[in-house]
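Just the one chain here, laid out as structure tokens, in the form predicted on its own.
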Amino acid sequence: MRHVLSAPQFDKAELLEILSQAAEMEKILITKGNSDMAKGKILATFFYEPSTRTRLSFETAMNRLGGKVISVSDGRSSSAKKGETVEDTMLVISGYADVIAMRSSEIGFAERASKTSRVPIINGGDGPGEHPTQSLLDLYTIQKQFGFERPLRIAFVGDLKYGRTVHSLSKILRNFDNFSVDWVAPKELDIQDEYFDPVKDRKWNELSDEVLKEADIIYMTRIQQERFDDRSEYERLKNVFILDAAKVSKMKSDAIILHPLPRVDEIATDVDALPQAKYFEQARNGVPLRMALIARALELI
């Protein structure tokens, strides 16, 4: 079964072949609308965690592709309450659908899940751990602006200890001998090692001029309250790093922003209108890309 579960499973060669299978389906939504390729399939979304684009994203790319969506859109309601464990519930819900997309607040929730899934597993999110799907479109959106041949610089900003988009798609870069990192946080969300590779990445404390001069890539990502047991320590934290338009005109006319959303403050709406701003693109470039991976979970393509 094709699970999606975790960044380090793809290899370049994998990685470049879903970014093709991306672009083939954003053909599709340009030239179509709309496919038949997974008519009389079923997607389960299943999260227990609130979410807005990735739910509504899989949703969406199911339903472009001719397929169709049962959903559990709040763990809440579900017999978790009740406190059936992940590996009964995918027993069950393995037997109405033909994929499962899933995000949760635990760490490897989604692994488990796919230890007694009778379908493939597609890990929408699980806590402070990984995002996968989230990174490969973001790396989606790198391509369609850079491609993979020239150095490129990316400044991930903000939230990186507990960011899960941030340790997805670090780790997916780690394929490609183009990128450099800067990473930027107050020491207090600092990045992991596990991320941080000495020779090639920097380390900052604040979203400095040179920073801003040097980056093709300004990844953003907002303070995540939900991860603070203290309240006043996010209070404290929320607003440390903030992207304005003043701060963007001292970018490159050829960079850009990225953010996973939803964003609070981090960036400021007078950045919308500018030319570097490509996260309301990169949330669209969500549902090609989810596309490719629900029809590779079928094995349809």
Second form
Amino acid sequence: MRHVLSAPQFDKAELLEILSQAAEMEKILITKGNSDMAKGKILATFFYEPSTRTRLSFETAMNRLGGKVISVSDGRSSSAKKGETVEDTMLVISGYADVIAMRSSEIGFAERASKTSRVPIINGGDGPGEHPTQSLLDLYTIQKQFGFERPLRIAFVGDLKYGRTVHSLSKILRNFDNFSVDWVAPKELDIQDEYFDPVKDRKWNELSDEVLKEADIIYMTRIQQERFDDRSEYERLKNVFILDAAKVSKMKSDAIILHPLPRVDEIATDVDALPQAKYFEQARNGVPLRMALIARALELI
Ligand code: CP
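Since the structure above is the form predicted on its own, I would like to see how the form predicted together with phosphoric acid mono(formamide)ester looks, so please show that one next.
Let's see the whole complex now, leading with the same chain.
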């Protein structure tokens, strides 16, 4: 039994295998729409924190694989509200389902869940910690656009301190030699040292023309209101970087803009129709990628 808990658990060979399996799943979606690969299997989605894409794309993925879904979309409607521990909860749910996708606001929560679960746990985001399945779909999107042969400069922009998708994707990209990273954040939301490579990376406090012109990938992130204790601090920082069409005009014509979504104001809607805007396509890639992850967890592929 293999859980999906954290981006560093994957080496390059396994990452390439997952991407190839996601491509196979995408072919199934395009040619047939669905499969009966997971017929008779049950996915439980247990989300203690809000989600639109992660939960619904996991559920879509399981439905497309021919399996069934049971779901808790709000942890407050579960017995967690009465004080039940995640260890007890997962021990019980793993008696109902064959695989569990979960999210919480606490770093390491999925890891705790994996200690008692009898079935594979898939981490759908643990607070400001990690979001490994998002980083896999990000990687899939990057591979479809560029492959992994040419040198690529990626700029992570926004809330790098709390941005779990940035944490996971940057760790995954270290498996590939062709990436260098620009970290663009206000100093209050700077990236932690463990993610920063002083040889290959650069740090910025503004979304400068130099960053825009040199980037192959701009990875925008939302300033994460829910992680701030001080509301006024959030208000001060929330619009620190806004990518609009005027800024995008400075980017290379074949560069792309990614965002894990949801966005608030950090990407102006006048960017959405530009060829560089790939964030809605990125969200769609979550379905085939998560079909592959479910099938792997169930040992169907
Ligand atoms: N990208 C992402 O995790 O979106 P949700 O919070 O809507 O699941």
